[in-house]
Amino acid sequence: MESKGKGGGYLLSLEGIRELFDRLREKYRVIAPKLKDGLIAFSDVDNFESLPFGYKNVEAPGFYSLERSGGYFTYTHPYNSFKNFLHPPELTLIKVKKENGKLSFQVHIQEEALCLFDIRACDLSALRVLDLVFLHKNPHPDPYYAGLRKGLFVVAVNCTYATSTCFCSTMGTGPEVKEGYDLLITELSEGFLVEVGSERGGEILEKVENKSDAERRHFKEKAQRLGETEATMRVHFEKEGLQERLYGRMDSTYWEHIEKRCVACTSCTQACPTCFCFDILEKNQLDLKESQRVRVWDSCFSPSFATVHRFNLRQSVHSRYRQWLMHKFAYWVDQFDCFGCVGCGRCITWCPVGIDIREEVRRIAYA
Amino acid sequence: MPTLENPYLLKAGRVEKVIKECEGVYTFHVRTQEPAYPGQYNMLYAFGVGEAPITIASMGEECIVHTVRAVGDVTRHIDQLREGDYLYWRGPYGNRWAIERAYNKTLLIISGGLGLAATRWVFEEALNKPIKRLVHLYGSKDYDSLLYRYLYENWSSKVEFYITLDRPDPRWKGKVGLITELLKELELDEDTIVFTCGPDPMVKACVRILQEKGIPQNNIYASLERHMKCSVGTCGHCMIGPYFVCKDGPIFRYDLIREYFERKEV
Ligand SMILES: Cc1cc2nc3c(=O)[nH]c(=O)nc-3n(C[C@H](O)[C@H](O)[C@H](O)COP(=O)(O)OP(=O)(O)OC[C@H]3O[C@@H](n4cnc5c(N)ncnc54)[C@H](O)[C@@H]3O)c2cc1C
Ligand code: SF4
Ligand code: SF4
Ligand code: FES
């Protein structure tokens, strides 16, 4: 069969998507979605077996749990990120070995040929948020962001279904996956539509048997399918001038209405794909010859965030709320000429109190 | 992509000089060649403990200067080291005092205790420029903690260098009280334009007084401090509204940081 560059389309049978997920395996560490304790989580997987293929992962605020569903990626995004790999909750930068009192330093800098099996399009938009984060609006770009980023793959999968929790339409970021994919995957009734989005994508595909031309109907079945899960979505708030409407309520009484529920546990900045915020530890040898530099997550929500001298900045908890929710819709597109958030909705599933950031959104920037 | 420079790496440099400032203050002259502008600030590294941003506070003969008060794990370290001792730091990192707006004109430099450290530099080269008037008020808690005390004859002799304690102390023949006093009773002519450093409180108050003078808020330029961690704007910690203090500042024109500068915990 004649091979398609970027921009052409094949029907893949279930036999099809395992033979590419081989290809790829060969060739990459794949980071896919995996069933994990009662979970749908991003983790290496070896074995396409392994993918959680007929579930649905159910969610609303403070609650998720799985249930058997017909079909195959039936699921949306895993319950925690691609930026578990990209920027490691915990990350050697250097390790400094002292000797006759000087000091000699060794670096280390990962780069690995990782491949993302099945991302979703808010994830992608988050990926390309990381990426001017570490990178592209980024004075000292990050050494060891780009070393694992460099060779990534990417195969993206359009969602035929949104949870609860979901807001990706409202973001502009979803449900349909635009662009910045090797491979783009969409479940049809006849089989998976698979679109080429780059070179090498195209390279892998056509090392694939199990394969056939696309047809009209193919892609047209595909704009239903995403039609349909974006109709089950509610446009929460507009996107459109939200930031200038976000600073003029700084002082908004609203905010301290959040202090009387979040309880600053810090798993919304954990669970978010695009919180990039860390600090650096030492981590000492008992002998005290050797003492790594390390790079641990961080959280703008934890008392000593911002502390100076030995006042926090931020003491109350409504204020680096305040914090979290101006950064990812205001701050941040001074900061990154985008929003930082695109609307995964992990951090509502995850908040333990089941605080939604849409309807804080809503209540702070439009009530 | 071509292999990116690692922000994360230190430099060497051998402490030539010690000086000791008062209790628990020191000043460091180590040898570099790195180039470096007043106001940019330095990571200082000890091992095992960790980094802390501070200020450049002046540049000598192939060696650069900083003065360090030991209040936690690692200016405690720093303060320990002696002639011939490395230091191990990372930078020049930060923007630059904006001089040449002071050109022909006031310039007012308003330093808080150990702000003092983040304004002498600057200070030094305003002395070889061509500023029409340059005063320099520094405010210090009390006599024991003055800084630099050597270089204030010289100091004096050349411009309007005034300082004050806040509280009496039998050895000091000078002024006592907030550097608020100082600032009310100055003459300045509203094109005048104020580089300051010192507490968040001093400068918030400073400013207000300047205000009342005349002086726009846009002639105005605060060194600010927070807490940083990476110091190339990646970690999060320094962030005050949008802007990252590691990155776009330390130093931030009045006008554009008050908003967030004076709201409450930002
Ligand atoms: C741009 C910039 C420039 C700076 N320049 C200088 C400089 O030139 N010289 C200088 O000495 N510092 C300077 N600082 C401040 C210095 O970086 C901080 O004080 C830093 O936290 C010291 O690190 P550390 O590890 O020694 O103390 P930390 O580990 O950060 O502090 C440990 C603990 O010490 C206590 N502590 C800290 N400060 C005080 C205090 N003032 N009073 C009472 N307790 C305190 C607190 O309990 C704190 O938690 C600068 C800061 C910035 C952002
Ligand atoms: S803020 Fe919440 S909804 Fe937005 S990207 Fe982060 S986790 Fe997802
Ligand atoms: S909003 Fe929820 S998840 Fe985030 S810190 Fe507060 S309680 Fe925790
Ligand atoms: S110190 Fe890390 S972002 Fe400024």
Contents of the next structure:
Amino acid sequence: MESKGKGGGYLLSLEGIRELFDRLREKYRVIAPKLKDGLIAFSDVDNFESLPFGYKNVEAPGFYSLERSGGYFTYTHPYNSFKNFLHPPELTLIKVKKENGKLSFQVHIQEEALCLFDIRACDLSALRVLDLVFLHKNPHPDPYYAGLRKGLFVVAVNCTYATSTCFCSTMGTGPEVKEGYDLLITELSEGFLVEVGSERGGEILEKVENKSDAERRHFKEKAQRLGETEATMRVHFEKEGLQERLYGRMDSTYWEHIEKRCVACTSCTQACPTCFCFDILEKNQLDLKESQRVRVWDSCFSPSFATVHRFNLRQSVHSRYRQWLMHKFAYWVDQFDCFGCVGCGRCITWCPVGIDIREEVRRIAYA
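Return the form predicted alone of this protein as a structure block, the form predicted in complex with the partner chain having already been given.
This part shows the chain on its own.
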């Protein structure tokens, strides 16, 4: 398990991490975890003191709370997802204005230097999934996503703690960050091991003065901490053959039992870092001088989602739940050669009735 980043590693003190953060702030709009309304949330962060150091999120099906804890990167991931910034809940695509009898069209493609600071292994896997959806396996790459994704700088952090809803080890996405980062931080007893994953990551770290070369023992401690974290997580189901097992249960009456609990609130799809479905709306001013074409998040749990010519193809809640679960664990594999679930557990925590997708997959596929 012992590994080094592509460009070696350095040991930084807390002051070194602060200096790194400040240097990133000079160049990027930094999106990072922050305490907000009693939650740890991905937010715009302007100063190092806003990071939720010394807190730990405690999560269970339908439950979330924060506790004080020793250390710094002692939480897992924020309650919300980074997708709020790369695939915003509401995004204006085109504005049309009528002036002097003529129409003008303005296409709004944002190009902004963003930095995701403190992204965990599950979310980094979700970022790769969204890249496939919007760019790499899309015959018509999305220019709006591409504009925000283009210059994204990624500072990842290895998890040394897991909540009861985390199942990244089951999905093979964590807790160790293995790729897709510019810099990777692991909190150790002596300080912070920072590994370089890209040329621009090395360039930023080169400017940080408060650092020393990491030694072999630092990488050993990293491997030990990650091993201890993974040991606290159980494997909930086997991925091998899961897709075929689920396809074989499409007509099972089990799905109907879900309808007695699921309230189709769409909370799971909004919290999920890989759910990407959207609708396109037209917002017209009453004086007809301006119109906006807006992209908004949609959900396969919404009654209108599968409505075609006023007929809803999925009228029952259990048919919508089946669509969601099958997309994550079966259809997605056909479309993108990977699972659509990264094991972050947000859908479990934020389900108001505590439906646990790990239990449902096990019951449906292995009953």
